[in-house]
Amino acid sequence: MVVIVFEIFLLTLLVITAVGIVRSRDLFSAVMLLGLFSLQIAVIFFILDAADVALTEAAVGAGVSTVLLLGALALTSDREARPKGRRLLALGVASITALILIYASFDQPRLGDPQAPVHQHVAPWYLEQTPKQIDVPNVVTAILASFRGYDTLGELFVIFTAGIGVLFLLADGSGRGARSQLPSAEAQGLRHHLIPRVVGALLVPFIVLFGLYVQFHGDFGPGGGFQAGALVSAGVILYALIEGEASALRVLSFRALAGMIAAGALLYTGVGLAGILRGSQFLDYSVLLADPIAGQHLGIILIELGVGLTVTGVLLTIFHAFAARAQKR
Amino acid sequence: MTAGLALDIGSWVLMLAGSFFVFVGGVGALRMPDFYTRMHAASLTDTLGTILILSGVILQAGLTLAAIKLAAIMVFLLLTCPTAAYALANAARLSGLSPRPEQTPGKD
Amino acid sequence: MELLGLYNYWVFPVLLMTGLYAIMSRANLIKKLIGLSMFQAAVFLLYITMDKIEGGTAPILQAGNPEQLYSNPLPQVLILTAIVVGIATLALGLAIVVRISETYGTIEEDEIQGQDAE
């Protein structure tokens, strides 16, 4: 009851928001509604009790894609010229098949329903079989690095592309060091202002350690390595907001991401294939210590591990090709 | 009266004047006539209603580890709310609003 | 009451079609971009719907405490994934837009296509 209440609300302001965004004819202000947008996603989806996406959304969506889109804002342009002719055809268009959507949710199964399809096959197994196979508490964890590790490999594997198409998009050939001799505003930072430089400076070390305690956490309460990366990242490009690029490429230079995001993929592989030269499956933990669950415990980690490194090196590079461009310019 | 009451007592009235403080903010943010003044009202919800309102759940958790972390958030916000107000009204200046109300144009 | 039950059902088409209108309408490649994010983000919020049930808690299992019941972890794992995967994918879209926007000088599709066609 109280959560139906909740979720009105603020599905109802996530409905404006999104109104908001597109009707905005300045790109600035509605890549910041879109930070908002994420954030109440969010607090949504912690209050259907999905905390590690909730986790996810907070860090990814409100965090890094912000940056990111302000980061590309800052190499094309902030306006948007006046749209011409289509808009009743695509508001037509949008609106019917709303409406049919709508009209098909009467079939739907209402929140929270215990009788629901969706409730009946799949997830009482996983629920049930995890304490006697894999045993760790976070049941998401369980299933998203041993249950499903194919799916979670495939996925790193689309986030390590990704990361490749950007460099090869907005990367050039040349030395990375004349460049950052040159002190431009982006390199500076917000090095002059003494408020948020003390304070960032200050929550930087905190942010990074959370996202080592989310990463290493994940068996037992909500985290992994999806959310950490993003989290370290995060922190990271704080750090480069207020201390200039160049410092942060001092820390984690281009080829230690590299190197990151390579190994991290390579870790997940290998472990997958640890448990082939065991003499079992591609994937299969339970092999790679004489007791199964301890094998599974240690391939959990492991893979995780693979997948906080390369999360954490792709939005560091991606981050760094936007900046550095926008240097260039 | 048993300390149980007396503690929810006190966590309902934190929580109730947070509430209050985050709606004048909101109304304040609304109907204030230039950014800055807007700025100044919406502070309010970030600091005074946030704390009161998380003291009075921290009064629920009791001496969990839930409190800590309620503790921990606060901490957080005190630091960052003032600097994202300053690096917002910074912004602001540098993009040439000017602080005087006579001066600023109608709409924003 | 029962019907307030499928407010999720009735949001998610409204965010879908409003990122699909901001997609089809606008000539602007990073509002189409935004516009991608939302209906994104409206496929993400039909999935965790799904996930929640009545009287349950986050998938955490908790020892000693048999006859909880739990929301259903499967969606969350999907989504979960299916974030970062879209940051990655956004990222992607927008180091296109960028090199448009360089060669071009215009981030507008029709003139885009307005160059195209000369």
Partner chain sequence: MELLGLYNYWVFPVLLMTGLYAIMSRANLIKKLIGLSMFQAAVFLLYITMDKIEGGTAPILQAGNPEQLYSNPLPQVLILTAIVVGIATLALGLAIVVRISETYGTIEEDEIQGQDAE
The other form holds:
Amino acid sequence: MVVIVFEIFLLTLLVITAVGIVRSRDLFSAVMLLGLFSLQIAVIFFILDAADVALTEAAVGAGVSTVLLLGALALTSDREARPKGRRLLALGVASITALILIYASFDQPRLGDPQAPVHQHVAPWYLEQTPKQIDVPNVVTAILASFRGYDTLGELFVIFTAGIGVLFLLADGSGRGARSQLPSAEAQGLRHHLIPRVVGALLVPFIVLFGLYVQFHGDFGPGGGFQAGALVSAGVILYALIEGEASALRVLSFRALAGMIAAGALLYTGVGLAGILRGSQFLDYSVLLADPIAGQHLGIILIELGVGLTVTGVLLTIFHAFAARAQKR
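Form predicted on its own, following the form predicted together with the partner chain:
Partners and other molecules omitted; one chain follows.
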């Protein structure tokens, strides 16, 4: 009963935050509210036992996305232009959409109902076969990294392609030399603010360490390459905000980030090709070692590492691209 009351409170707070985002004309306030909105959604995901999704939402939605939006805000005005006409039409479309969604929700099964259709399709087979074929405690990781390895490979290349597309859009054509003109770390960052500097210095190592834990512990608990990449990126971005972008680039240069992006995709693909070379199928990890289960474990660790490398490289490269555009303004 307490959990239900807390969920209702969070959903109510979520609606209030959403209304505040829509009504706010100050874009900085809207971005901060969006970060708060993502944190609330992450808490709801945790309550619903979707810890993997909650980690991603907290790191990407409340962390990385907020920083990127602030970077975009530095390139434009901080006030939203007032809309011209057709407000009633927009209100009507939004109201009709909301009513359709509410009506559709009446047909949903009860939360946690074991007889729900989703639990009667392939879920029982996954739960039965995972201990036998893969033997990892986290069934979600087993499904995403092994049973549905093709889907995860496709998602990885979607991120890879999206990163390239964003870089093409944000490229300023200034080349390597423009980076030598960046201000010093002290001038760029927040070192002159005592509280962010002290708190950030304490948080950055733990954020990166937790990201590595999520990376290599994803087969035993919530986590994996996507979540770990987002967490490590959030830690490095926080370091860049405190010490300045130049200091962050000395830790992970553009060349290193480009190498991470390519190495992650190549590692995932290479693990798949290794299965073919050993006489089996693409992305069949069981043939990587003499023991099929040990081979599955090795394959999952390697492809998750590839995902983590690419996600980290793409997110940090996009952040630096935004930062470069903001400095040129």
